[in-house]
Structure formats: C-alpha cells, structure tokens
Amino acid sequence: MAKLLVDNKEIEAKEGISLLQACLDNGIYIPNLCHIHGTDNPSASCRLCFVEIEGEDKPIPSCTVKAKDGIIVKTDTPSVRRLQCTAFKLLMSVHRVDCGHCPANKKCELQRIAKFLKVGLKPKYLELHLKETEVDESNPFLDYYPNRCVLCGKCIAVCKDKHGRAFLTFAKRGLDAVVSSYGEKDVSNLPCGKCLACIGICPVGAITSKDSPHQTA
C-alpha cells in the first residue's frame, strides 16, 4: 500500500491506481465526469480533476497520475479551483439546463459539481452554444439528447467493455461532436435493448431507453 499526504491528511491506497481513485476511495472528492472506477487508460477529457502535486510546476489531472508512496497533494488551491471553474463554465456553455425535465435531476453529476465549486449551472458572460437536434431517436432502443451530453465517453467505454467492441462512438468534431451509433449498417441488430449499460453509467441523463424514457443511473 502507498501512503500519500492529501490536503495534510495521510491516506493509504493501492499503489498503481490513479490518484483520483485513491482520493475518492478515501472520501476526498475531486470533481470529475469521465472517470470510470478501475480503468487503466483514463480519457482525461473533462479537465476537471486537477490537483497540485509537490514537485510539479503546474496543476495536473489527478486521473493521469498513479498513486505513489510519499507524494504530497493539494486539491483545494486557488489555481486548482480556477481551472476547475473555468472548465465547468465552458462545459455548461454547451449544455441545456432543464433540470426539471431531466431524468438525472437531483442525482446529476453536474449539479453536484456546481454545488461543490459554488458556481451556477448557467454561467454568466458566456454565450450559449446548443446543437440544433434536441433528441436523436435514430437508435431503435435508445434516445440520445446531444444538449445534455458532456462527451465524457463513459457510454462508449462501458459498451466496449460489455461487448468486446463499442457500438457507440464519437461523431463529428468541435461544438458539433456527439455520441452516435453511426456506422452500424443495421442498428436494429444492436445489443442495446438487452444491455442499457450506457444509460446506467451516464452522469447526466443524456441517454434514455425508449421503453422507459425517464430511466437513468
């Protein structure tokens, strides 16, 4: 076991797991959206889990660092919070805030992060950039809401883990990026109807079942 000092508190963690997981396992919350417990290849796409590590010249994503004996970590410095708040506000500038009609309401990771960082879900001074399509109903089993999606990639990762390959993928680029089953010649043969793991892992209710549209994690 590795012994780490996090925010002046000594914690123990299995050496080799991510620093983010070590902190979460010890009750130290670090904002995150794309983290999946036990993953060896973090996507580090949400840019929220920054920490400061003694010896490093700038904050780094804690999901990309392995827990090592003796490292000294700070999760709550002005520079860390500044980076997290900026990343969160940019994320919310492309997000449809309609909590009352969202199945993830009151268990949404965005709500948790906003409360933790003490920032609003509707950032001021940032133009809202939403996609024209509110709901993609092309999949015979799932409905996908692009303006809820945070592009964390969890649904793609869990799909690959469950089936050996991902039946979901990222499509398009930049502000137009979405999760899609594009490329499948016959979407009716997708295993989605019996699986629904993507719904369970989505942190924001962006994917729902056609049979139960309010279903979420």
Contents of the next structure:
Amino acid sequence: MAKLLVDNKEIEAKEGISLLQACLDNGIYIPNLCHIHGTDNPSASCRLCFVEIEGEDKPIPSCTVKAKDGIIVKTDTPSVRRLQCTAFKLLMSVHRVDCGHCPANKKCELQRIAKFLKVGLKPKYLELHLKETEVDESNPFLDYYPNRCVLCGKCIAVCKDKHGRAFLTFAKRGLDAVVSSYGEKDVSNLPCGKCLACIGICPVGAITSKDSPHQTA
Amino acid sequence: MSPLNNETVQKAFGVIRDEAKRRRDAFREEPVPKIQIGMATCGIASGALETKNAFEEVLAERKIEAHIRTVGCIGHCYAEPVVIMDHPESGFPPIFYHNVTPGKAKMLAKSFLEEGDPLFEHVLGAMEENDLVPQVLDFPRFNQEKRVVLEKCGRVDPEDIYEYIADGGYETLAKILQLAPNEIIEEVQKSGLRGRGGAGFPTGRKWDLARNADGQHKTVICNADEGDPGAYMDRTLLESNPHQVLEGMAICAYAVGAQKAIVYVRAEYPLAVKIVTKAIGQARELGLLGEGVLGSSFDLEIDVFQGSGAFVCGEETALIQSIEGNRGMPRHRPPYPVQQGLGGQPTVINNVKTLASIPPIIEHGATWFRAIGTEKSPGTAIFSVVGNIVHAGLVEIPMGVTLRTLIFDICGGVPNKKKFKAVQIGGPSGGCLPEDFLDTPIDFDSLIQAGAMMGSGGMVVMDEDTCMVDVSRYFLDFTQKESCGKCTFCRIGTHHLLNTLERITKGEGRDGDLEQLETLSEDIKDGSLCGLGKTAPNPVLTSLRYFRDEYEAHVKERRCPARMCRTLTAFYIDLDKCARGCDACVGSCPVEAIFTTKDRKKGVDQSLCVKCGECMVACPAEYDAVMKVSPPDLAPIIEQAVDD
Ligand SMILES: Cc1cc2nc3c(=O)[nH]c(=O)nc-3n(C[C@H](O)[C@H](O)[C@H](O)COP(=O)(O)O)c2cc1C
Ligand code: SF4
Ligand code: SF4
Ligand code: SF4
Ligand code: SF4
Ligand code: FES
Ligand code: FES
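Can I have the other form now, the form predicted together with the partner chain, not the form predicted alone?
Every chain and every other molecule in the complex is listed next, the one we just looked at coming first.
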C-alpha cells in the first residue's frame, strides 16, 4: 500500500495503480474522459485529469503517473483548473449540445465535468465548429455521432481488449479526426451484435445501437 | 574481444581499403578530363539531369574523351546545376561552374575541353590554390563553413561505396570493433554531442541508457522523416553520402548491443530511399553489414522503412507506431523508447545528422569535436537557408556563429535591396526572430532563450515585404492539418488559433483576439501530449512578442504594414505618374479591372480587382505608376471616362 497526500488528505492506494485511479477510488474526483481502469498504457489524450505534484514545475495528467508512496498532490490549483477549463471549453467548441435528444443525458461525463468545473456546456468565447456529418450509419449495428464524440479512444481500446483486434479505429487527422469502423459490411465478420461494449464505455452518447438507440451504459 | 578477432577485422578491412584506393588511383591517373555534376534532389530539380545529358551528348558528338561523375549535393543550391570540371592538361586547376544549363554545358565542353578556354564569365571559382583563377575558398560562403557532417558530401559518388572508403570511410567502424562498447559510449559522451533532431538530448547518455536497458532485441532507428516545410538537410545527406549515416548506425548498434537497425525515410523521398537501399546492399556485399561484420562476432542488419510522410511520424513514439503497422499517433512518455521502443524493446532513435556525426567523432576524438562549436553545444549545425536570401542552400557552420554572420556574411544577405525583417528558425515548432536578435549565437540554448529553437534545421529569411501575422497563419495551417488528432489541445486548440489568425489577416480581428491568442497558446503548450502540440504555438507566441504592433495594425486599423494581406490592401494608379496612352497594365490584368480615365490615363476598378499585383509588374519602370496601399481605403477614387 502506498500512502499519499492529496489535497491535504491522506489516502492509501495499491502500489502500481495510477494516481488518477487512486484518487477516484478514494472519492476525490478529477475530471477525466479517456482513462480506463487498470490499463498500463494510458491514452492520456483528453488532457483533463491534470494535478500538481510537489517537486514538478508543471501540472501533469494524473492518469500518466503511478500513485507513489509519499507524494504530495494538489488537484485544485489555479493552473490545474485553467488547463482543465480550457480543455473542456475546447471539447465543447466542437460539440453538438443537444442533451434532450441524447441517450447519455443525465449520465453524461461532459455534464458532470461542466457542473464540477462550473462552466457552461456551450462555449462563450470560442466559435462553434461542427462536422458536417451528424451521424455515421455505415456500421450494420452501430450509429456514430461525430459531433458528440470526444475522441477519448475508449471504444477502440475496449473493442481490442474484448476481441483481440479492434473493429473500430481512428481515421483522418487534425480536427477531422473521427472514430470509424473500417467500413466492414459483412455482418458475419462483426461481433458487434452480441457485444456493444463500446456503447457501454463511451463517456458521452456518441455510439448508439441501431436496435435500441436509447441504450447506454 | 579476442586479439585474434582484432587481427581478423584489420585484415578484412585492409583488403577492402586497398581495393578502394586502387580504384581511386586508377580513376585519378587516367589522363582524361573529369566532369563532376551535383545530382541530389536539389540539383535534379534545377535541371542537373538535363545538364548531364547535354554533356553526354556533346562528348559523344564531338568524340571528346572525358569521365562524367555524379556526386551529391555540394551545398550551393542557389548556384545549381553546379559542375566541377577537372582538365589537368589545360593547365587550369579544377573549376567550379554555376548555373550550368544544357546550353552552357555544351559550350563548356567545346571551349574548355577542346580548346582549353575555361570561359571565365561562367566560373564561380577554382577548387584549389593557383595563379590563374580566384579560389572558391576566398569567398565567405565557402571559407566560413566548417564541414564535419557534410565533409564528404559533393565529393564522393553516393552510389559507389569504394569512393567513401577511399576517402577514409568505414575506417572508424573497423576501429571500434576492436574496442569495448562502453569505451565508445564514453567517447560519445565526452564529445558532448547533442541530438540534431531538434531537442538536443545528449546522444552519449541516450546510448548509455539503451546499453543498460534490459532486452535481447534492441534496435537502432535513424530518423529521416524530416517533415518540416523547407527543411531538406537529412534528405540531402542521405542522397549525397549515405554511408556516413550507415557507419554511424553500425557504431551505435555495436555500442548499445543491437543487431537490427532501421532507416525510417519518408516515401516522398524516392531518391534517398533508392540511394540508401543501394548503399546497404553494397555494404553487405563487402561484409561491412550482415552476419559477422568484418569477420567479427558482431551481426547487424539494416533495413529501410518508408514512412507515410506525416509530420507527426517524426515524433519518436509515433514513428515506432508507424513501423509497427499502426496509425502514427504519439503516446505518453515515459516509458521512453530507450526503455520500451519497437516491439517493447529498448530502441535508440537518432536523427540522420546525429548519426552522421559519429564517424568523425570516433576518427578525430572527442577533444577535437569539443573544440568546434560552443561549450554546451559542441560541433556543427546544419541549416537549409531559404527564403529572401542571396545564397540559399545547405550550410554547415560551427555552433556559436551568430545569425548575422550566417545570414549576411555566409549567405549573402537579403536580395533586391530589401530590408531584413525576420528569420524563422526551427520550422513549425520554432519562432521568428527580429533584427535585434541577429547577434544571437546559433546554439541549442541561446535559440531557445530567444524564443526560437534549433529544430531540425530549417531557416527561412524574410524581408520587409513579409507579413508576420500571415507567417504565423501559414505555420498554424500546417500544424493544424498535421495534428494527429489525438489530444484535445492540439486537435482543437490549434484550429482556433488558426481561425483567429485567418480572421485577423482578413481584417476581421476583434478586441481581445490578441490576448486570447496568447492565453490559448500558453495552454496548448502546457496541455498537449506530444512535441507537436507543445511547440505548435511558438510561431504565434514569438511573433506576438516581437511584432505585436503588426498584429495591432491589422486588428485596430485594418492595415497590413507589409501590404501582404490581400483583403487589407488595394492597388491604384497614380495619375501624376501614369503615362497618357500607355496601355501596359491593361493587358496584364486577369479580370479586366483596369479602365481608362477621361484624360486617357488608367484607373483600377476596386470592385473588380483581385489584387494579384500583375499591373504593378507590368507598369514600365520609368513610370512606376501602380501603387499598393493598406488599408485599402487609402486608394483614391478615380473616375472612369463615360462611354458615349
Ligand atoms: C512533431 C515532431 C516531429 C519530429 N520530427 C522529427 C524528424 O523529422 N526528424 C528527427 O530526427 N526528429 C524529429 N523529431 C524528434 C524526435 O522525436 C526525436 O527526438 C529525435 O529523432 C531524436 O533524435 P536525436 O536525439 O538524434 O535528436 C520530431 C519530434 C516531434 C514532436
Ligand atoms: S454527449 Fe453529453 S453533453 Fe453532449 S449532448 Fe449528449 S448528454 Fe449532452
Ligand atoms: S465514440 Fe465515445 S468512446 Fe469512442 S472515442 Fe468517441 S467519445 Fe470516446
Ligand atoms: S499533441 Fe497533437 S499530435 Fe501530439 S498527440 Fe496531441 S493531438 Fe496528437
Ligand atoms: S492588381 Fe491585378 S486584378 Fe488588380 S488591377 Fe492590377 S492586375 Fe488587375
Ligand atoms: S484521463 Fe488523463 S488525460 Fe484523459
Ligand atoms: S466493442 Fe467493438 S462492437 Fe462492441
């Protein structure tokens, strides 16, 4: 067991787990979207889980460090909050906010983070930039909503974990990046019908099942 | 290593070296003139192939006996195609000719080779001291350079391994095979060599980490992704002297205990791919690579991997992903590649120039290397200097030379009597430095301190007609497109930066834009996952720091001080200067925006003008009547003659 000090509170964590996981396990919330419990190679892509660790000069994503004995951590300093707020506003500047019609409504991580950081879901200063395609219906089982997706990559990771290979992948670069399903048309090759793990893990409502469009985690 | 092994290596290499020298001497002693043509990509782009064909034709036609030799880049890209003609019988030393077009080639063959007249008007200089022709070494572009890495470039034929060997090549590989690996690493550490891929990480330390890391299948990777727009040093080096890079890789592999090495080249560099592949084949044939290198117990295979050409694939973790067949996306570090790289095994990734620095370091020793350059940045720096510069090209200088010396003395300064405005160093990750910074020494730390960075060696010189906001926009457009899309700050943040810069260059800037550019830039730097995002805002931040008034002019006065941004400029014709009845501009205008006034002078219809500037070029110099102004409302309203 590692003993560490987070926001002046002493917590205990299993040696080897990430600092983010240790905090979450101890009821200390740190905004996060791309973290997967128990993984050894964090994606570290959402850039929300920043904390300050004594001895380091800049905030660090807490999913990328281990919960080491004796470290002193602050989760709510001004520089941490500044980065988190910017990351969040950036994500929302490419997001179609339409919670009323979204299956994730009330369970959505973005709603939770907005409340936690006390920022609105709709960005005030940044121009909204949405992708043209609202729904990608090419997968025989799944529908994908690019303007809801935060590109956390969890769907791809869980798919690979379940099936030994991923039936989903990132496609395109820069702001055009999306999750895509390889255009696989042969239904018999796709395990999705019986799986739907990606829907379960999506922190927002970006993947839905064609059969039951309102189902989420 | 056993003494027996030493002897084997010495003997094996001795045979190869003797053969190389025999071939060189035979070539040299042949009593025919030699024509040497620079044929790297830069030369070919300026027509070196046509020049070579012209020489071949004229030699055949007139039955002149001479050897044509192709070499790599000589570094004087502004003068290309360049040719060195050695015609001992004429009594002249070997002569360097510039801009040798096919026509000039034929002329030279006839006059010089047949009649012994070297055509002085086309001579750039002589290659050695003599009484007849001024020596190139007397020009600053030649004598202020210090060639360590590029030393053999433009001298050896890259497609003939024996030329490299006759020039001392692979000597150090034979030497180190008789040393213990840690002795080599110590020497590299002592040399103070820092990685030339941009970040300047100490190479010896990287090798030491890799040597001590656990793993049976270590790999050495030569990073030749080179995605910076305008940078072409690595390509040129591979095309001009691939063996020096391969030798460096072999030394590295032996030192860290790797049996496999990969040259990662972008597929858009077909000539480099071809030449390196051929070089590897030749080295294998001579036993300098493969199983039991030079009869020792050291095995090494080197392969070429052709990358897809994404800028981000130059980032080391993305590069590994790409070799493993995945999408080139960076991952969080640590673990660093020296701990867990290709296939989870310790992997050394070094830049082309870093690896090519190794053979000279081993040959002359760490102390020699340290004597070049500065205390903290020993050795040389290689830049591809482009933009508004007289002598563009590849330059290798000792670290510590100032920007002023490099730009004005070595490269001849800004052409067309224009004023110097800024120099962009380090490509999309670097920054723009103004005139006040010209005395900054070129080394890793001084450049960072000034707000730019060494990067991989792209340098763009800009004159007074360059708009700094537009330059930032250009680089952000690049990084924004090249972002792999993985992390929030880089994917979305750079888009907003670009968006704001685009608005500003169109005269749609708003209050608060500059402050937002600044804070968002800082957050992107601190928040991004990999080096691409962490450095992407640098062009914006440095230009905001040094050229803020230019941004303000755009936002507050809708004025582009350099008169570059089209929406913010207008063309008009000065009626006092316009010559009655001269129609020169009329035909040049692609949109028929030029009309005739009632006293038969000309005017520009602002509602039609697309601001191409053609009329300004077309207007004869003695009138010089076309004016360009910013903001556009400075253009006077000129009335058209009423048609009857
Ligand atoms: C976006 C990005 C692009 C890069 N491109 C290159 C490149 O083209 N060539 C290169 O040698 N290093 C490049 N690097 C740096 C490499 O990640 C790595 O640091 C370097 O190859 C190490 O070699 P060195 O120690 O010899 O400098 C790039 C880094 C980033 C973040
Ligand atoms: S993903 Fe979340 S924030 Fe977006 S529309 Fe759905 S519920 Fe709302
Ligand atoms: S679809 Fe959902 S899980 Fe997949 S990347 Fe997008 S937000 Fe993440
Ligand atoms: S910084 Fe940019 S390039 Fe690097 S991981 Fe993030 S999105 Fe990709
Ligand atoms: S700038 Fe171009 S479009 Fe405008 S008047 Fe001159 S030639 Fe015509
Ligand atoms: S949870 Fe750490 S970066 Fe996304
Ligand atoms: S995880 Fe791939 S379809 Fe469910």
